[in-house]
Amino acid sequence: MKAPLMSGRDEALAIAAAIRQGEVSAVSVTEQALAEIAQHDGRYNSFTTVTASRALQEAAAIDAARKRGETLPPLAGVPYAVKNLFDIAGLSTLAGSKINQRHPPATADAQLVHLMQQAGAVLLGALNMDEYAYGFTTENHHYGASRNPHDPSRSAGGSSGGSAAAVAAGFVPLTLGSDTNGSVRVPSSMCGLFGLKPTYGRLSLQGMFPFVHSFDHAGLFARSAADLSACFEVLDSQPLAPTDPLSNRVARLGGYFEQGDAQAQAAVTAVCDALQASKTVELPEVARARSAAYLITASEGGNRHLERLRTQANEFDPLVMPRLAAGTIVPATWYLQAQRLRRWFFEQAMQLFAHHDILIAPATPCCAQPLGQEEMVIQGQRMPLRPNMGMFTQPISFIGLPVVAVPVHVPGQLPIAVQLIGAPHQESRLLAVAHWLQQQSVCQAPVVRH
């Protein structure tokens, strides 16, 4: 989008305000967004389905309500889209798979889609993802790779890669995704966006195709912290608590979380310096916690797809099928031990939060890497790329803590994000700090111009 409303700051709120004041119609905003997608998404492959007819109907309803003098809802006329594992009435819920193409269309919207519609937002379509949310690069065998708008030769991250690319490209100011082991925070880092993974269980998963019951979260993307906050309030159905962003006790996570490259560590330092966070603390046994998260992910994910693996194995994405199949033979004792470690690791984190309000860590070990690349070198160590893009996000999902990813842009470099990590249900605190960091120009998410 290239209208003055799409300025790169608080875009969703600016659009809603302009529509409320009669400066622009919801239909014209929607038509412009649809035209941008039609003209430019061939370069990025963020959408798998564009719901143009529905979008124009929803926009027309907003304009009609305004003409009647009705009070418009908070996101009236704001275009958005959702990862294609959310149910959209009338569409089969793909979850990035070929197999799901044969599923009957959803009879109702997912709960979060319903809440967005109640808030006046206009749904433009469904977005590309790794098959069954099992991946960090959105290199989907069936629907093609989602490309990073900052450099289309590189990954948009995953598994919510289409959700991130659509916001970074300026097609929509808001998208919904999911985060099991980092699938909001990794694409936020790759595409330079603000992203929220809320506390485990805080947002409804009703009508979302599941992956791992123990870790699945709904999440969201925006180019401003204010938009992220406004969208979260709609989805959480309650206002955020007022909080002073400069009153927090902030510490940097060291040890395991210092493995990122120079750019990742510099981004963390920039955020810590702005927040005057001079103390470094450590979580014990992070690598072991990540291994336990792998076991639970593989076991629950594999067993969820066991029947499909038995009867339709050749229809899976070849990057996904072997990992799901391996998960079906994880011994029950291993799974139980991993769940026990999960409880212990949570208690260790809570001990840190007794003395600190926010913990700072990199979101990814490096910036976006070229599509098709199998390995990366971090601090002289060669490692597989796809699983290790989530090396800093997975231990946090393991215990369900809320996280806001904040993007750091340095001229001449690709963006990278930093995790603001809080104790359970401290989203208000994290979002206030993210907003302050954006106001100070420490963190920003400019739209990519085509």
Second form
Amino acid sequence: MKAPLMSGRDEALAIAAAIRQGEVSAVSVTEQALAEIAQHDGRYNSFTTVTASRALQEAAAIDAARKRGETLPPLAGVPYAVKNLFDIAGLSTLAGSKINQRHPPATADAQLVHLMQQAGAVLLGALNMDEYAYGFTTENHHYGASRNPHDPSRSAGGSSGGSAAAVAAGFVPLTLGSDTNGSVRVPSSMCGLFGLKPTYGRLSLQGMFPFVHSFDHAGLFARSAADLSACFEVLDSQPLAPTDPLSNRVARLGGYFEQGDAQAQAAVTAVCDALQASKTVELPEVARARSAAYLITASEGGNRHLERLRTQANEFDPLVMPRLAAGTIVPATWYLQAQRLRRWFFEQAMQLFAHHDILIAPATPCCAQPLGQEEMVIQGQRMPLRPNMGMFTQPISFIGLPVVAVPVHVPGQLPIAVQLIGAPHQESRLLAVAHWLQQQSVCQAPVVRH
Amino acid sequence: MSDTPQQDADTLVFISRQLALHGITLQPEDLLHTARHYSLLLSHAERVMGWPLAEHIEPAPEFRPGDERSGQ
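Form predicted together with its partner chain structure, per the form predicted alone context:
Full assembly next; the chain just shown is listed first.
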């Protein structure tokens, strides 16, 4: 019987099982995945660097371990890739910039890359992003835009756009990204994927190029909730607590979160109906919270890049530099009031979690929009597109709550995602519900290559 | 296109001086873009500064394992 041909099109757990059982070798999976990237990624521009040599070495080590009869780790032979703000030993960490090309190569992997390697996963490369993670569209002036596999004329979302496009196109089943204001959840929505932004502080940021200390989170993408859970267990270095997905008190977030277009609202309704969530609750002052997130982002981001703005302003992406420069002159009073409002808003959210386990909201106000588009019209209101793609994600990362983005696909439409929002450290609850929604075919994330 | 107002000369001078204080000198076109983004930040600041917060509320919630107790 001919050995099955597996690649990044397959799910991570299926690949790991097939390798463990000797049905396929890690090297053949890696070679196939690399060949598909070489053949098709010109269309999507998800990778900025392909680490073929390292990948083949890691895969060969997995095959050798199996031959020796060793017990293989949970993600043995699973191809994956990381947003190019993660340190990869031997490469300069670009963080989407031209400036960082002159940085010396990283001397060690980022902590999360190290954990993935320990779990047997095979690193295929680094992925495109908005410069210094400051954007929601991955329209990168230096490396080109990442294109959406559902429609290459449209954005893959950002700032982890390459991470999302690579999974949606089936180059790899798993990628790592980062989420400061929505940079995992927005591209999950645009590309129709499962995405996890864990609780603030839960996953290590060691070896990741920073953006906004107050909000930076590591995050991950997959085409199945089971893969997302398996990867999170590796990154969190502990198993998820078993939970019953149907025992949660679920409510829909109303008010501010009802500003999405008809498709965004229909997606939320589909998820709420499946979970029999009939109650709508409101978080107070969400628009004000988002404004506070804006100020903190601008101020911390601008100050992060102060020296580069002084000496290399003309080498930034023109979409990014003016926002960082404006952030450097945010008065301390604004910044501190925004941080105090963060504390207040967190306490308001905790009052909701006293009576509910999961809150449901759209991830984005609409589906993926054409690259280069400046504005969008939502419920008759014209607004700038680039900042407002994060209008529903920003207020949630502002207070560090864990979120699983779950994709809703309706035939004939582009995908869109819904946020399952939990209290701090309730990732297992959210992932169990995401898995159940996928089992019920409410949510799915197929490979697409248009 | 932008939904933010045109920058007047006084605003540009103010932004330019503030940036210079931080050692940043920009080309005129970049200064215009920066001023436009600063105006956007100003509108966000109006929303944030207009919200009365009790004096005891201190910045920055901390999220450590166990914090979820407050929500359970």
